[in-house]
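Okay, so here's just one chain, in structure tokens, the form predicted on its own.
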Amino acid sequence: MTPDLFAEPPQPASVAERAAELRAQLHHHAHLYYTLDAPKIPDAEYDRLFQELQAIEAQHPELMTPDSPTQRVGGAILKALAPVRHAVPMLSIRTETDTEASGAAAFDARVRRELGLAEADPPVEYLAELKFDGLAMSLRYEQGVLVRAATRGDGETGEDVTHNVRTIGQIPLRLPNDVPEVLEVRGEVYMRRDQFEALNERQREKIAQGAKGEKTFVNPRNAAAGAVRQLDSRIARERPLSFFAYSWGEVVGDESPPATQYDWLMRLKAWGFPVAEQTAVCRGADELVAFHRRIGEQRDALPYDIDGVVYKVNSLDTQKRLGFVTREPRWAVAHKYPAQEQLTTVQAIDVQVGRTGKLTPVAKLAPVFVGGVTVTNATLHNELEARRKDVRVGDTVIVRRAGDVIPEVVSVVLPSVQPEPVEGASREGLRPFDKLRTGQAQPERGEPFTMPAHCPVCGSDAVREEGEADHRCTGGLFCAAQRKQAILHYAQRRAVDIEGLGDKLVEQLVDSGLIKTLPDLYKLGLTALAGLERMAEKSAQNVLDALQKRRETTLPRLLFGLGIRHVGEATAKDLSRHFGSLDRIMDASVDELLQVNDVGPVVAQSIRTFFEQEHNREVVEQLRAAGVHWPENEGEHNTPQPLLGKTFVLTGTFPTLKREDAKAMLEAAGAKVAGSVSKKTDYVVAGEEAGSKLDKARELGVAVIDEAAMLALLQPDA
């Protein structure tokens, strides 16, 4: 019999035993979630266990332990980051200046020379791993419990950042019982690219809303380093960080130490630390070269930044034989790839219009090779960001490209500014822009960037709503840049629902010039459609039949299909019920629009702005002229709404009505149709094979009715 994972656990003999049991469960499931990416319980169940442990510790503070999962969340403001002296120095390794695959062969040749190996001797075995672009971190465990986390610092002394590292879900707070008495694990704290982009987008929104002291981050490493060094761990917890283990420092009480670098990593992995799956054992120069090329090809597809790979002699005894030179190990090397940040100049700033109308300033650059490709354009995101960074024509700028992320200008380098070297880097390891001479001639700077008042494509007003970071073109139905998106939105199932009008066909129709605006859809002929590539006559006829079928639609579907910003399906239905006709909506003032249920100032102004554009009104008239029609009425002020203010939930199969039809009838009568049952639900309409919603209604005492009773309630005198 399969065990019930969500059954109530047996009651432990004491509260202390229950707390220990909860800690063990939470550690186990955190490891499955963060490290193995294989969760076994839902988030809600994890939260329930977590909250139970929190409650026990609140009532019994003496039961709280340093490795408790509840201690991942800090909050106290520290006066400063305390210095930590590393028991074993965190030394840097030599960087191979040859970024081609031949650099791997050069390293192998040096190692063989130092070991006195002849050409006929067997190949040297190496561990090859990724060189993460993050922040080096030392994790000290005593008796299996994390007691301290420290940055590399100068290699001898780092900073105590334990309060922030506890917030990183991938880092275990307690280790299995078979670990050494003292274990210092070393690795890299980093931020995934997608999480970095999401963080910067949130930061840009905060800046747009007037938040003080907020900024965007230059790159994921910068963001990760800033998060780790926060004094308030609540801030660190809001910035998603990850961790990879790759080495160790001080170890005390290890009864059977591994003989190779690879075995050590597998040991760390078994103890719960994430280790990069690309890590491999390579024999000789040829396999190192192949590894460098393979990872170089995969680099853009990785979810995090790397700036190279690292080779280490695998045998620990051989490492001891090779030793160190000027505090750098002879047995290891970092083999870089082309930089993901480079220096270039801004030749112009253009404005591009996206498929949804977003206006984006784009810096036109002197060509520069960065991140493996030649870059000539880089985004400035929006006017606020461009002005905050003060990017102008003629400026020398840092450009960043990593993976599939769109290249962006991250900062301006003025002649009077020399950025500090990267932490832990030698002079040879500085980036090109670190070497910029303050005395070199600079082009004259242009004027600060200002977003144009009108769309550069169609001339419609460009507006930025209050609290928004982006400017948008208001000519959605008219603007050539938005033409494809406008047609796809209009034709989608939840709007006018034109079957067969998908992405590929819309691309062909617009690119061939057959369609320039929505009404052109209804002027298509069989010959023109069938003449498109890969469009058979039967398929073309099916599209024309679908267009003919949807000449009759509904006011909410049409209104939603027009693509007015902030007007979704629910708002389109509310507007239709309130005003009853499209003409009344088109002519409504902001104050009149604010009388509609759930329509606030932003939505009202968006609707008003849309219909103030003469070309948008013209599209509506052309749709009418093309034979598109929709039933209209006098609006809710003259139409009975017997169920106004009532909330319904539908479940099961009804005798005569489809679920969508029942929903439409209820909404027309003023009711709200929700997807789940709660205490606020007035009625649950249940048909055959009603499921858990019916059980929930009975549990909460919500009235349950059938289709006939629902139809009776729809009558005005019910």
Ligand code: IVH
Given for the second form:
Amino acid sequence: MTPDLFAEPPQPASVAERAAELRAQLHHHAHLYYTLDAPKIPDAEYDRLFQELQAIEAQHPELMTPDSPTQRVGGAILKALAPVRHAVPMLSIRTETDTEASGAAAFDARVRRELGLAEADPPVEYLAELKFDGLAMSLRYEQGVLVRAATRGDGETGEDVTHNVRTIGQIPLRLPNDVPEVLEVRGEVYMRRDQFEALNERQREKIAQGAKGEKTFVNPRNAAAGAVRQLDSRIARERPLSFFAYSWGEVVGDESPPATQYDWLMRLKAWGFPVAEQTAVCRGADELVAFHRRIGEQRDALPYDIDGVVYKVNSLDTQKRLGFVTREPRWAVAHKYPAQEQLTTVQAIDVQVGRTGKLTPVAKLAPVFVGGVTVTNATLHNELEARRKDVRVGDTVIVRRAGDVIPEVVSVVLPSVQPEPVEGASREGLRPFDKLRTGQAQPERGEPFTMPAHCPVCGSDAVREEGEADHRCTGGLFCAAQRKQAILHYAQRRAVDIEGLGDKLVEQLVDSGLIKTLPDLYKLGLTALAGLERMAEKSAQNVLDALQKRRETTLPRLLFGLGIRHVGEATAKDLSRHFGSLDRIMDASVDELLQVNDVGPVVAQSIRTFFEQEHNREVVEQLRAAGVHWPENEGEHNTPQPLLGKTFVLTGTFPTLKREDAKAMLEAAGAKVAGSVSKKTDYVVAGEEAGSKLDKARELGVAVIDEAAMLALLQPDA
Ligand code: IVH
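Return one more block: the form predicted in complex with this ligand, after the form predicted on its own shown previously.
Below is the entire complex, every chain and molecule, led by the chain shown above.
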């Protein structure tokens, strides 16, 4: 193709093609990113494609389609949510109240009886799924395009929340061509626990900065329900939600209807919907019991809340035979786990001192079984939160413990207040409150919580900086609490890993005055150690051996072990890789620190401040003097980046390099590798059978080079 210099600017036909191409690419990459968690292009490249599409749609509004990824961003603010009548009602499931294994056996026995099966008949096949603790959603696709998302409501009529659901990256806006002409996909919208914690952290900061009308959320389910029902979709977008598909509603024009629940889920997965990987086919009650137990063990490690598992008869024919009782199918049951929220009373409010001096009010509770463990302490986060929730000694409170997250006091339940059920919340969720109605006398309420003016451990001033939520002890390593935490942090497995140096021992070492700073650890002798209460000579020797063994460590471990605020394990690794030596990190400027992967201004400043403190530099010197050592190297900080700021596009097959390798080499040299050619492209590297990208490059006058020329550009002195 010869470029025609006098050609008109691209005609709408080709703009339309480009828009369609961009939409297809963005759908593909959104699926890889949100649902499969395996992105193939850098975020910046996704953003670039996105912006290109936005620009086209702004210039040619007629090219806009409802399934365009740009529609995820949100726009107009609604006055109210419109009611939506479900074509097929959204049912609920009967709950097996017995949280023990026998609950599964009871369900299996019922199913077998209903089906008239004898004991000798083969086991019934079930599909066992997770019971997600979010809110049910019906997604309606017509000709493969998402046209409506509705909440469950009362099961007959829900609310139109399409504008908010479009912001959920995991929900496809368009489906492959082979889907039925009408398809309602049903499943659960939920918020991941880490997203929930981060959202509440952001909310606490806003509150600390004096924002009006902001609050923290009780649990991920309420946060998700609130986000989904927003009238302004920009608010929903700031509260990241996820989705799991598990069912379907109206389906029209299905050419190959599946025979089982399992096959349905697999086809939903193939069409791009997230389906939980734990889903399992189980035969008979024993396998259901095993599933319930196995998932129970994994529950804390899952990134989201579940309140049980669901068993469904796998065969859809058998489901039909079993039918319904009122709103509940006979072929399904929910089998619960112990609740993650419970009621208890506050016996005292203590203030704990963290490693970096943060003072945290902690409620001491009457022991209560929550989320599978007995809880006696729950965090109140900070003074503002404790006062906003108005938690006082003597109060009845809701505690929540989910996953590995520290238990927290969610709210106070005053005797006169009847909790409002939240849409999407199960009725069983209200059970704990029944205790309040038994007419027990409420104990006297204590005073509202105030943070003490001095650190409860060392007596130094406790201060809260402007705009910060937390009070801090100003004592630094003078404060025994901070010293203990600092030593435990240094000795933990992920840091310098000193076996045997646990809570109790560190407590004794600090309280007895044997240890004031980290390097003192290496001055410990057998007599002093063995002189401590409950310390046998043998264990004292073991601790000394462990210290000796770990005199040889690694830079990332040591750096993490120093306990610099905001420097976690991953950052310590990035810093070590980049700089190669501790001295270079200690002397790095904020700007130099900002060059490191994932290091932002807050982290950079924190590192800088830490090493500006003379006593911290001394700690490092003394550790070295005590014989602590680690390998150092050049680091990657001075790897030459001859192609910084250049954009490349690769096309065709290269004589020696694979495409990914070429891309990696270019990126290592600082270049950006883009997926399509534009005026901003500096070079197109063309191999055999290069296609339209080569034409486009010629059309735009972009330099076209071959593999050899690219390799030459990669030379540092090129
Ligand atoms: S199936 C006919 N499967 O539990 C059955 N529901 O009371 C229709 N839920 O409102 C629902 N995980 O929000 C089904 N794997 C799962 C589920 C699930 C959570 C929720 C859903 C529904 C409630 C049923």
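Between two forms, the rigid core is the largest collection of C-alphas that superpose within 1.5 Å. Numbering follows the first chain given and starts at 1. This one's a predicted model, so the numbers in the text were calculated from it and none came from an experiment.
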property	result
Rigid core superposition, Pro556 Cα moves 2 angstroms or more between the two forms	yes
Core-aligned C-alpha movement of Thr374 between the two forms, 2 Å or more	no
C-alpha of Asp661 moved at least 2 Å between the two forms on rigid core	yes
Per-residue C-alpha deviation between the two forms [Lys573; rigid core superposition; Å]	23.0
Core-aligned Cα shift of Thr517 between the two forms, given in Å	3.9
